[in-house]
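As structure tokens, one chain now follows by itself in the form predicted on its own.
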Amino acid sequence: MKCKITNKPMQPFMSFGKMPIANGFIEKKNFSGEFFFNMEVGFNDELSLFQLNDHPKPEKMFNQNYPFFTGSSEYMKTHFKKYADFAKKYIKTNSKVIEIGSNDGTFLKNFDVKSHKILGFEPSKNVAGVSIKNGIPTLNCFFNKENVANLKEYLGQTDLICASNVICHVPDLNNLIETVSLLLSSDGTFIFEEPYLGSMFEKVSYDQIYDEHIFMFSASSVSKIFKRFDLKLIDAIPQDTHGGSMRYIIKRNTNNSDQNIKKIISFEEKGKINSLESCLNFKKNCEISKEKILKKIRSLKNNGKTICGYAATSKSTTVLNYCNINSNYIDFICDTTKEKIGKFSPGMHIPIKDMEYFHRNTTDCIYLFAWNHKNEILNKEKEFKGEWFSHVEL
């Protein structure tokens, strides 16, 4: 499925090769029918936008068996509490609040359902079910014009729309932004957080790129995209989540001061973040990173060391398949998500084990795939005295 938000063709500058569904943890009996796509990335100069050239249909990724629950991380629960507190300054009593991609309701549960009318949109049936069970009003569908058409009480009357690590998942940005505009009141606010392009370039965290992450945004690209719909980026605030994210605040065209936005965009221009030159430099750095991690793993194995992976993340799928790291290198990956345990990693088919198995089986070294949750994990696993490592500097 092609990504297209302008009529200008986009030339890919790098391919990561054949890639499976990032969250497609698989049973052994299904290995032969596993889905793969060619994961290429390109740069849209017109919108300063880094994006996948092709991607699977959203229904292949977000379905009745989506194996990710926001509430499984204490760090993310704390983050979403702070995020909700920040967002509340844009609403009053009896406000209408919508979250796009509300997952298990971890963010929305911070809003008082007696004081506000809240609604989540979550396309993955199993995750939406958890949210509903927890008392969060949730629609099990994608957020688009077709699915909001009958929400008469929200059309033009929604005070706050929020999202986190979701907007980059949506291939039809035009439809999404038109839907946001349909719902927002005249003084309504749209706030969303996404992994930041500048942070990905700086850390060479190419594992941020996978089927769900169709776009990697910068302040420049967000400003240009929303301007086409008479919506204005009025502020951008750096976040620590996902290894470096940005929180974007959007309103209808207003006279709000945007001095901070001018500073950030100037920073991006000076650093050439929004240029094909930086993309090509990123490509070289990815290739260097790949060789470096393979050299590290081979050295450990040649010295008789055992290696396990920690956290069967979506991001790990990109690393394992791009670097061709299989069970000859990593014995198993431990995880807490029951939907993944007993299955195998997408593409490379490394077995996924529970945490009890990890604690029973001594290993020499751990590849930390969830490097962005380093502090939380290292604090949790203080008993482990071996070596931790990752493709991103710990």
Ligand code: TYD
Given for the second form:
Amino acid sequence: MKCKITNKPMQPFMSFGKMPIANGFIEKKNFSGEFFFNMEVGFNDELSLFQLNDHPKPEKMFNQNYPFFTGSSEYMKTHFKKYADFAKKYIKTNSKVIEIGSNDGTFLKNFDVKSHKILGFEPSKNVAGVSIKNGIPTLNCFFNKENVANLKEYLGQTDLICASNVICHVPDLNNLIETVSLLLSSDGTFIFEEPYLGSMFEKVSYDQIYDEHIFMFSASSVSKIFKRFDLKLIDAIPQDTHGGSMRYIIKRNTNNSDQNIKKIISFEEKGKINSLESCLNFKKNCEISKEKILKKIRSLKNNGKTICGYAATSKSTTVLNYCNINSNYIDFICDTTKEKIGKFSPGMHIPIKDMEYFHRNTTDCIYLFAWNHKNEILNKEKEFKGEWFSHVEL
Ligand code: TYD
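Having seen the form predicted on its own, the form predicted in complex with the named molecule:
First the chain shown before, then all remaining chains and molecules of the complex.
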């Protein structure tokens, strides 16, 4: 499927090659039928938007058995508690609150269900099930115009809509933003957080790009996109999650001050973040990063070292497939998610093992795929005395 927000054709500037579904952890018996797509990225000049060219159908990614649970990181649980405290500034008693892509309810459970009317939208059945079990009212469906049409009590009456690491997953941004606009009350607020384009360029964290991450936003692109729907970006606040994210605050087009936005956009302009020139520079940096990590791994192997991967992240699928790193290099990847354990990594088919296996089969070195959770993980694994490394600086 083409990723479209405008009708203007977009020229891809880089291909990461043949990519499987990032969260498509696979059983051996299904190797031969594995799905791949050509992962290309481009830059939409008109909207200053970095995006995938093509993407698989959302139903291929967010289905019965999505293997990502927000609550798998203690740090993220704390982050979502703080995020909820921040968002509560925008509501009163009895406010209606919606979360798009509410996952296992880690964010919404910070709201008092007796004082507010809360509702999560979560398309993946297993994840929505966990949220419902946790007492969070959750609809197991995609957030779009069709699915909110009958929610009469929310239409035009929702004071707060939140999302985290989900807006960049939605190919039909037009439908999504129209849905937000249908639901928001006249003074309602839409807040969302996403990995930040500027951070990805700076860290060369190209593993933020995968089938689910269709768009990589900046304050400039968010401001331009929402303007088309008569919505205004009134603030943007940097976050340290996912290796550098941005929290965007959107209101209807009122007289809210946007001084901070002007500063951030001017900073982005000075740093040429939203330019094809930066994209081409990023492409060069990705190629350098690939050479560097391969050189590192080959040298470790030549010196007889064993390597395992830590955390079978979605991001690791991009790195492993782009760099062609398979089980000749990495013995196994350990992870805490039961849906991944016992399966193999998408495309490269490295076995995924549980933490007990990891602690019993210590390798000389560890490739940290969840580099964004470095502090939490290194703190937990103090016993390990070997070398930690990653393709981004640790
Ligand atoms: P994250 O970087 O949030 O993933 P993604 O790239 O998929 O967005 O990391 C989540 C994955 O990392 C998940 O599979 C669980 C795993 N994980 C561990 O195995 N141990 C840990 O201590 C943490 C924090 C994550």
